[in-house]
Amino acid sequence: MKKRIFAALLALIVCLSTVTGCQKKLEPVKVESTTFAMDTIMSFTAYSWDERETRHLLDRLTDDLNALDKLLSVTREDSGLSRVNQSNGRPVKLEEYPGLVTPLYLALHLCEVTGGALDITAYPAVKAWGFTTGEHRVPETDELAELAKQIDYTAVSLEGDVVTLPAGMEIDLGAVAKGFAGDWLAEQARGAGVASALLDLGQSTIVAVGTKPGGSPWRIGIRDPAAEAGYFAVVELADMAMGTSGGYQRYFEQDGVTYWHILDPDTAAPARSGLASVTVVAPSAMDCDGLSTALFVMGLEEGAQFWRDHPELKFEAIFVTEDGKIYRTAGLEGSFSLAEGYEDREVTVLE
């Protein structure tokens, strides 16, 4: 009898050990998806216990992204935004494009809070420089002066779902569209129960949903604006977003001068603020994109003061000057580090 009991107990221990061992080996499945939207390649990575359901979710996110692209694109003639730009001064009721109201409202708010350093009405100037077509040119001084007169976000009226844009003006949401899309997609992922995902919307716009499986933060590299490739620093993200604006992203050269796509609304010409790139970390990807552009236009001193003056925006920033100096805000302590090969670079902490 004792032998039978002992054998039964031994079998039970072996069984429990096997089950426990299997449980330790169980890991969530990594599901990936890549698509082309908003003129760039985007990639999504999610971890889940249900691979099939997560693949369906990523397919739905891709459909949502295409719908947002059709809504927010300034270059698609059939987009909701193009409908506004083609209104020739007439009020446009957005009943056919209800999804355009929120991003327009949020973009105009960012224009206001940044004092116009971000201005979504700069599209005629962007076109004049050829950044939309690739047929680059340097406008004459008189032309730039006239273009600058057309840049004024305060002239845009948004009352409920009715938007009015003065004749001759055009809106471009390119500085915030990918960020808005990232916030939307992250919300959908969280609503579907995904606790671990990384949404890379291209052009340095990243949204981290939760952490990596196991609880460690996502580690995201920041490109060195002075190099063709490579990262000078790494930022750790957990349920946060990151966006970078830099002159190296879209530019052309003429007669030995480099002209980039980030325009100063006051001059309708490329912003010459002494900065090579600005990276913003915040809960909202749209804030990251819009603020990184605005801070690039402001420059280091004004941008650092803006950070101090607006704690309600809950953002942190990394500035890289044209001469290669690195500055970061104090709130990134513990989540910012220099990358391999850059450890000897000095980093100034902004308080």
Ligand code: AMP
The other form holds:
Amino acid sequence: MKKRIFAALLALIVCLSTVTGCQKKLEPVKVESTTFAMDTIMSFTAYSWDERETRHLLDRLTDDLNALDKLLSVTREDSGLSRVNQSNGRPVKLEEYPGLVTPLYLALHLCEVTGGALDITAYPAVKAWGFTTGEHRVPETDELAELAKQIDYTAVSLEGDVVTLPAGMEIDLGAVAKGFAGDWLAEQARGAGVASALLDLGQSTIVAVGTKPGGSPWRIGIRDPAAEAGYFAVVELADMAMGTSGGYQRYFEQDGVTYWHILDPDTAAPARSGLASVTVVAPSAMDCDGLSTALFVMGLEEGAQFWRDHPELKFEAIFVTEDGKIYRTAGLEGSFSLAEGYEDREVTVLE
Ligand code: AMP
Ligand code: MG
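We have the form predicted alone; now please give the form predicted in complex with the ligand.
Every chain and every other molecule in the complex is listed next, the one we just looked at coming first.
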């Protein structure tokens, strides 16, 4: 009898040590990929038990991304969106580009929700400032007044898969495309069973799929808009997206004045609302992308009121003013902290 108990114990010890040994080997593998799309460098990181399968998934995501770029790009002449922009007032049936219907619909919805602070018909103005070509110029006051008159997303008709733009009007999805792509890719990753991934869509649009392996949230830095590099704060994300819009991201200087790429649809000129950057945290990356652009246009007061008025959007925000003041919404309690070196900065909590 004693012998049997001893044998059983021995078997248990062998078994346990095998399991412990196996656990050591069973650490998830980190799989990474980097690609250039939508005019920026994007990088994806996923943790998985099956490296080959995950590598395959990341390759697929890169293909998806290129396909989305081919649909949504305003600068590629062969894109689905360019086809719409070249329509010269005629209705365009999107049967060749069915993938364009949803992002257009969602973008128009965000324009409406934000009362036109986001307006996807700003493209002629974006072009006039030279932001698409890099040949920057400051348009005259009269030209700006004309351009501002033409910015009006309510003139876009989208019925089923037929889109109609008044002649001369052009759509730019630059303020939301990375977010749309982020949601799309995250959905593919989750559908493939990935429980832990970080999708960095470049220019401050990021989607956290699940948590870090081990269950702790991803920690994402927010760029200090006043510094060349570095983060002033960290936000913890789990199954959540984040997007930042800021004047520092794309700009030019002329005669001592800085002109940036986020335009006020009312003036067709760079939005000067007193903000240096806005970061939005929300379940949807497209909401983060679109809302961060819109809140930058609105400014702090209006933006904070927008946050209070729209609990259904489930977003939180961090505002940095041009004079360096930091404001964050109350829902970020516990997931927002100041970064090293910024601990003494005051943060005003918006309620
Ligand atoms: P983001 O970097 O996401 O804030 O988006 C800025 C980009 O969206 C610009 O480079 C323009 O192409 C475009 N854009 C600029 N101002 C607006 C606006 N008020 N509404 C929609 N798109 C805009
Ligand atoms: Mg945006």
